[in-house]
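Only one chain comes next, encoded as structure tokens, the form predicted alone.
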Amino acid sequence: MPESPSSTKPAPVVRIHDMDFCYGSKTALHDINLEVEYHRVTALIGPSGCGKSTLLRCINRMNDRVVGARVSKGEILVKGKNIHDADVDLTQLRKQVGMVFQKSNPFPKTIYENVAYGLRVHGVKDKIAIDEAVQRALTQAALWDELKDRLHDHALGLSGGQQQRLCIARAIATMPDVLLMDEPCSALDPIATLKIEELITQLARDYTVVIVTHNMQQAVRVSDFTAFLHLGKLVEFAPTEELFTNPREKLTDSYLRGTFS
């Protein structure tokens, strides 16, 4: 008798649960609960102030860098590892999640080298791997056939929408198992932010995805799946088509029409 899908459904990449999280003793984000399934994209979205980036930076401990900020109840687990264990190496968890931040942020070094850094932050030494790894993930970012005749120039001398490319090369040369990208078309023209999002979906295929935007139609257009914050809180979590169009929660459809306040 065939396994019931149910029973051969792979478990979340990311698994948030019962999670409470506090700056000092202010709690920013109040009994979540997420599942992130492998090779999809999540889209977080809500009001300004509801807590998005600080759930995407929780997923790679992010938060960390500031005083007083801390998980107060529930766990968060990736790839079935809770990443506040006593033995969780920070520096092995942000290989395993990476990041691209709103703005870009190429390093003041060539292009090549800003690939090459988090290769060899973790101790790759090999000039063969590290071309190899350049060169798959410029590719992947669709900057190869721009770029590969110029990989010794500086990167800030780069477009924005090439410098947030180059950044998201940077943070897949390593083969994180989840992306993280907070607002990463917020600062780019639309001709850029076409090209981001094409990368999304494309992406997908090799990394799981989990954006923070303010842009429902990007939600819409990148991401298979969908939470909707207010508050700190949780409130509808669903697939994208069906969150956009049948709202299960009043709030949610009160965001989505416009009527929010």
The other form holds:
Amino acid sequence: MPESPSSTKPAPVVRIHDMDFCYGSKTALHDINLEVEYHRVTALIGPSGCGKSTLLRCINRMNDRVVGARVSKGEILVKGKNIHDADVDLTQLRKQVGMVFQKSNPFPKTIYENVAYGLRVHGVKDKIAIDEAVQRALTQAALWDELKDRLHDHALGLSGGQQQRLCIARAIATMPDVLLMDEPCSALDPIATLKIEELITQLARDYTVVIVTHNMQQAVRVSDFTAFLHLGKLVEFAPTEELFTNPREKLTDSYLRGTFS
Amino acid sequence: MPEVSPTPPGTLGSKILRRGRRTVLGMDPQKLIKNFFGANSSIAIIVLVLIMVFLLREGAGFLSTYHHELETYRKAGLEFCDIADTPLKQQQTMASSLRRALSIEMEPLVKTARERRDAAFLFKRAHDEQNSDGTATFDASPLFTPEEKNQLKAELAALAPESTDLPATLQKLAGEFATKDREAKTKFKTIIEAEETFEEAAEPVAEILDELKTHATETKEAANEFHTLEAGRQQLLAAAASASGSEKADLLKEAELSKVEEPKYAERVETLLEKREDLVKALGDYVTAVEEAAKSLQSSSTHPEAAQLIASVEKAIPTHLADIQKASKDLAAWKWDEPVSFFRAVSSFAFGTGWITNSSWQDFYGVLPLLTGSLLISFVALFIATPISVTAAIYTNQFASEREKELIKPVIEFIQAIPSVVLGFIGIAVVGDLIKGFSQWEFLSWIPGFPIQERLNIFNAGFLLAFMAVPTMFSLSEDALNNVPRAYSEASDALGATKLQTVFRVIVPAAISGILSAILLGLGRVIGETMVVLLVAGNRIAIPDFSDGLGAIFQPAHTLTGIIAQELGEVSRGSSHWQALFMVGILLFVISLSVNWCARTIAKRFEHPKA
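Show the form predicted in complex with its partner chain, please, because up to now only the form predicted alone has appeared in this conversation.
Below is the entire complex, every chain and molecule, led by the chain shown above.
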């Protein structure tokens, strides 16, 4: 880490500064300012269509896949580096910023190959290094004990919850600094959800997590900081406990009470 | 249905109820529509079953008919003659190789003398006919010195108009050629003698065989006549059995009249067997003579092509002699009344190397040359079409911009609209000449089979069929790639893979089942194609000569589909030839079915859940 850990407040790992984002001519995010701290879980909440997923996808430039989508103002810094600079290598950025999707999407390959994929595309050829990384990633994703004897089974034979944890293992195999999660539990049953939530708390020891969720209880359970978005604007950003118990903004308060118009 | 309506008439509720009660042809309209659709889908199945039944009915009799024909072939003694005749046919190819080698060797020695003589005689004719063109050619000829030209002209001018004498110069030129020719013949005496011994050695055998063949053919014709009349008689008897009164009597009488004796095979075959010893002895003499000739056949040749020809003959002689000796043994062991096993009819069809029809000797229906032709052409087509269509599909699906897609897809799919007979024109008029032209180029001579002899060949047909298979394979591969869930490429992108890595490590492997079945369905399309192969494949019924390795694909061939199209219109219904063509049809049907089945199985095996 280039930042000095001895300073009183470490520099944020992700810093979004005065950012506007638009799809073609339609502006989706207005004037976003957000700082994500090291080894903390930051939750993005808000009603459907408020732009929380879009904001998440700005951080690893997944929005580049969409024709006409662009950041029209401001900047996003990951570890102090503007991710839209011309000399930024997209593959390196995505190695730094991993992502887990709403619906589990393991590749139609074996469990081992799924986890090893990120390493392979980044040119790792050493078999032992890959073996170690696979074991570490699966252990951190709380899958190693369940799956260590069937690493070469097909990944699509796993249960929904296991598949989603496999996707987490796949994302952390390349040791990213930031892990983005886009409603990772929305397609899972309560028990699988609980496991993932436990996992997120543990992952925060090694990684910085940004999670989008539509479930406010989940935000309370897993996150240290919460950002509330509404109609493309960041309404309030505060430590989770503070935001939920004592919101500064009226809009936040009415959303949390469910008396939202 | 109870006719009690709980709602008063005229309200919306009653209208809806009444609608539900309406019937068409005594049936609920929904049921009717459902049944109509169901019937349509079952029509497809019924038609398929009917096609199979029809093919089987026409082709089923083939094996027993063919078995019967092969039995006659044996009883009449045709088989006996063929035992000796078939290996002797190799002798003719060898003799012609020797003759070609000889003419190649002699050519440089006698060429000038012959050309001088021929030019002078042509000039004499031109002079006689007062043809000024001929005179001009002679004046320009570099073969003669000016003095010689003037002398010949003077001699011709001095000749009396009606004289048949030859001028002195012409006589001299003829003499020169004769001398040169004699010299050359002395020089290559060994080859000439070997070639002559070679041809003469076969004469006694051929003499005996000719006699036997005539006899056997007579027996066979008698047998065929008997079978035809006997079949007619059986029909009359059957008709008589169901008729009554005077009609029955007439029919019985007619049947009695058409009764003929079956040829006495045992008696007739005696003639052949009497000659058996002579034939075996003649074959023995032949072997000795050929061995003798082979010894003197030294390839002292200087010309590479001639040396190659002679070497090939030298190499072929031992196997040829072994074949002849085996034939002698077979002749000794041959029995006319040994029953022909039914398996022989099957194997003779499935593995027979000759498709010989309308022959005055014996028809054979061996499907192997047609099958190899069809398979070779299909594989050439597959080999060309697969890389083109799969890479085009990958490009279109993954890399092309929207505008490019709008151009590429319709254009490739439009190829399908080209009538195959038009492609046949292109094959004959353009592709054939192009391939032949390319094959003449020196720097391409490393390709086996180059330079090629025939414009119409397997490669040409395969090339055009590849063109026809591309749209099918492209569209289906593109569909397969399109069906790969977006979530896969999204996940791969998020892990930092480049576009190429995503395509080749995730998308293509996920679509591989679809791509494989696209290739197989393309193969099915190619095997069944008829018009192009009929026009372009060259239609030579022979198994390509694989001695040149892959060069075999530049030889002409015939195909399963082509033979049906070509011959079915001309054979009499129900004959063994007709049945044989239906058997070929069944074989094609089975091949297409299994290719389709494989495509389906592969598609199922690798199926992945849609995410």
